[in-house]
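Shown next as structure tokens: one chain only, the form predicted on its own.
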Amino acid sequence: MQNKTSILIIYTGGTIGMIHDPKTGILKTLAFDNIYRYLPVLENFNYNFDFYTFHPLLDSSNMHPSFWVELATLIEKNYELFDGFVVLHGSDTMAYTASALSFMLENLNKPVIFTGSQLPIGMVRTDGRENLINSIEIAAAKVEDTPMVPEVAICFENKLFRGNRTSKFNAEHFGAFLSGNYPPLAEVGVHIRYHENLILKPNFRKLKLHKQLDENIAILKLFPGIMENVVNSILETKGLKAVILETFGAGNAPTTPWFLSSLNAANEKGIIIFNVTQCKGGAVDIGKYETSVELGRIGVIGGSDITTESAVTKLMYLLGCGFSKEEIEQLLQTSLRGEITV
């Protein structure tokens, strides 16, 4: 007789774990010992569940890299004890956390599925029930004792996305997430349809946790009329090691002399400049238009089709590993966890 599949459900905070107190009208946190009251269908799963709740719970707007380290450490500690992990997380910064863990958990060979909801699980029309049930089933899915989805992913509104390919794009609709440059890993209908050719393959190596994250980065979002003193105030930030330059379209930026001079000065000081498009779909292609040619000459690194969320966390990870500027610039253009199309 085979052992039951075991799933660890981790609650970090966020809307999904809230219930409506009928007496006070206030939303309060759901205690997991009452979860079967709100999700009795869980008893129909032939799985062993365990639950872990972070104390204090963290609204996702207060998310911080130090918490990513706590979460990744918890998964590492329980890695051999469970077949899969479901992380309940606020949707606002879920894409950042999922991206971060994809880099921090090297050689991940088990599912780490993030989910949440737009309405609390205690509300009648909540999307949380469906999201959680789908996430559990995906985290438990195996073929010949090998997990179907051995990577960090986000499950929301009947779709499963690679975690480091997603962005939250809607604050109201149940379909809150978008993966503009990579198709869903799975789609949920009557059956769960896995797109196996899109899912990362397990390498069966020992899990390696990376805890060092370097936060000395900034995002410089371009807009028409951006002022020289604004750009320089960011590029001259004390201790700055890397800048994500959010450009227009396929990586385009102003050709104003002062702007190019500021970027060049930053690059010569050893600051990495990573060109990421503001668009939710498409890729940076430095040199495609005249307005990006000079960026390439200066030494700005093209981010291909990486998301801003993934760019932030990848830079924190690479800087934390202690690589040289040249090594980081090369690795930024390399797909480490399926985060970019090369």
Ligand code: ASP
Second form
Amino acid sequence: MQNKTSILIIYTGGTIGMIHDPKTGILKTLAFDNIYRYLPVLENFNYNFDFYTFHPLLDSSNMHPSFWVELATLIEKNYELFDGFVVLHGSDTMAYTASALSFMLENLNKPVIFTGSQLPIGMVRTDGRENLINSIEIAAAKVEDTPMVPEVAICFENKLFRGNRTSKFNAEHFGAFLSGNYPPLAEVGVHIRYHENLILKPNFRKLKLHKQLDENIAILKLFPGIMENVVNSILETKGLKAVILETFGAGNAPTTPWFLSSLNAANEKGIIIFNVTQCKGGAVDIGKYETSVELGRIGVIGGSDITTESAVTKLMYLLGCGFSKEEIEQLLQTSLRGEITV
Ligand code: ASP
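Okay, that's the form predicted on its own, but what's the structure of the form predicted in complex with ligand ASP?
All chains and molecules follow, beginning with the one already shown.
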């Protein structure tokens, strides 16, 4: 009894627990009070379950860094009591929350598996049932008493991805997530096949929670024809400490003089400029094309193959830690939680 695997299921909101309002046809969050009602199969698991529900429940479009702190704190408080954690979360911003938690939970040695669904769990064709059951199995899996997946991951439609490598890319398909630059950590079929060589190894150090997140960042997504006043209004935002420059292809940007001098001025003012590609696969390679050479000279930092979700949360985390500009620029090019290929 004492050694029975124990899993904490944390419900934050999202489609998985929503219902259709018959009057309006709109999907709304609903208390997921009796999970066994929808999933009597949970009683067949030989695990101990506990449940925690957030109030209010959120459609994940209302997610905020202050909520990431609440969620990470809840995991920290329960860290020694459970073998693994399953977080039910809306898919819209799941990649942001999973990325944020990967940075906030330093020395994580237990599974934190995010899942949700595209159809509510009360619907006949729901994908929520399978996603939740797979996530529980993965959160409980061990190799010689050590968790099989000691990291923050997203389990959706029979695939397990590293959380800070994913993006939501489909609003309709059950396979809603993409990890363009890192293969799945596991694939679910008749068996759950873990790709052990791709999964982070436990370091057996004490969990360290980082709660300070600094939101003074912006995303500047480039498009042909972007205007000078638009670029400058972002770069001149009061209090701005870092900007994610979403570039074309392998990190390329216009070579127009006004654009380069705006970036240069921002960099000289102490703003970190982080070059992240708009592509869902592949990496930034500053200097590969003429259209990125000048960015390198200005001091723009290459984001390698990081996702925008991971870039946002990594910057909030690093700025929150109080590092200097130079230290942050160095750490942005270092893989802290397996978020980039170096
Ligand atoms: N709007 C929902 C949310 O992200 C969508 C979902 O759960 O998949 O909360």
